[in-house]
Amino acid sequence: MHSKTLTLISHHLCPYVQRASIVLSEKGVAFERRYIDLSAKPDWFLRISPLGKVPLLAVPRGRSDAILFESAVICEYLEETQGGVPLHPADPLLRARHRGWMEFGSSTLADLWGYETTTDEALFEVRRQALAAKFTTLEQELDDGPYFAGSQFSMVDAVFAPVFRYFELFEALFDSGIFDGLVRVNAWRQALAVRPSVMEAVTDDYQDRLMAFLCRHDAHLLARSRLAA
């Protein structure tokens, strides 16, 4: 690839995808979006990504770009090289701690994956279950907020963004429980919906887009959400 500015290669429901546009756009750097299917990924697209995973961010080098992949480390390479207001602490164990909670999101995305896909009732209620139960380890974390560490947004907020934004369809779906009593964790995710980052990170078709996404797998949740109906 040769681009002329900082192009992030995304899919539109894609959760780490979603944390490296968050970064960007906290860190006011402009950038370009590249959108592919990855259930029938382009051979530009496989010849340039190791694990064949968006999102890749392609960097303008010379004549051919540095292509980074992994959400991680492209949010880490954002945090050490662009301007703008620093998502990580400057205490370095604050900063590790911080790491942390960022590996607990991406677990916590691990458990979302089965309780959005699954077929199995059994299988949905382990994984709602183990999502109730981190949120709830959440719930002691978190202090006055509106954010993860008080009034800083921080590389925390970009990853629990996109987890709280599946709930905003889900939660509309079926009545969980997951939330119930966790008055920090619900104040985190009202806050979370209306930064400007975030809502900018998916295109407007997301809900539609997760909806048909249930549908082709044939969800339990939906099953769930016509039960309570």
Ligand SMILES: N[C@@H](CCC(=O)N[C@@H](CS)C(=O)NCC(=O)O)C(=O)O
Given for the second form:
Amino acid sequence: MHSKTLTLISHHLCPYVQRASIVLSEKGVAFERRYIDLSAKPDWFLRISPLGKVPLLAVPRGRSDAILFESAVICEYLEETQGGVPLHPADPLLRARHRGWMEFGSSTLADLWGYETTTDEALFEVRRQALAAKFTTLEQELDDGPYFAGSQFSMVDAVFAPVFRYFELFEALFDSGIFDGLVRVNAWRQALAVRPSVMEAVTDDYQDRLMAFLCRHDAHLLARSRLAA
Ligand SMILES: N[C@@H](CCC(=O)N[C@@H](CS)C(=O)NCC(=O)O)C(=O)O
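Please supply the coordinates for the form predicted in complex with the ligand, as a counterpart to the form predicted on its own shown previously.
Below, the chain from earlier opens the complete complex, with every other chain and molecule after it.
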């Protein structure tokens, strides 16, 4: 690839892509997007993506771009190289703790994948409980907000905003109880949902695409929503 500006190789539903998009927007960095179909990965993509996954960040450099893979790596690179507001704490100990919570976000996404794709009722319940436990742990970590670390938006917020976005549709379909009584987590969800960088990280048809994804997987979540109707 030979790009003129930073280019984020994307997929419309990918939460890891959204992390990078949010960080780019928060830092006021101009970038382009190139969407790919993960069910029919183009050859040019397979040649440059070591794990065959999005996101990739193509960084203009001489005759051919440097390609970065793995969302956390991309976010850290942007933090180190781009201006704008720092998204990590200056204190090394606090920064290390934030990186731990970013990893906690990835683990939450792994639970979410099972929750949204399984056709099996028992497995769905296991994942529902795992997600409830994750958010209960977060409730204990949060302070007065509105963001993870208080008044300043951080990298941990960029990781959790795409996690919470799933639930804008999922909770409308079926009241899972996952967020019951989690006052701080619920306030955090609301603050993230209206942040411009978060809103701009997906296209307007995001919810339609997510619904189509659930239908393609014949997700148990849809069966629960039919029961609840
Ligand atoms: N650890 C990776 C995870 C990225 C990832 O799982 N991306 C998914 C889409 S959300 C993907 O590209 N999947 C394609 C595949 O596994 O074939 C990161 O943080 O970037």
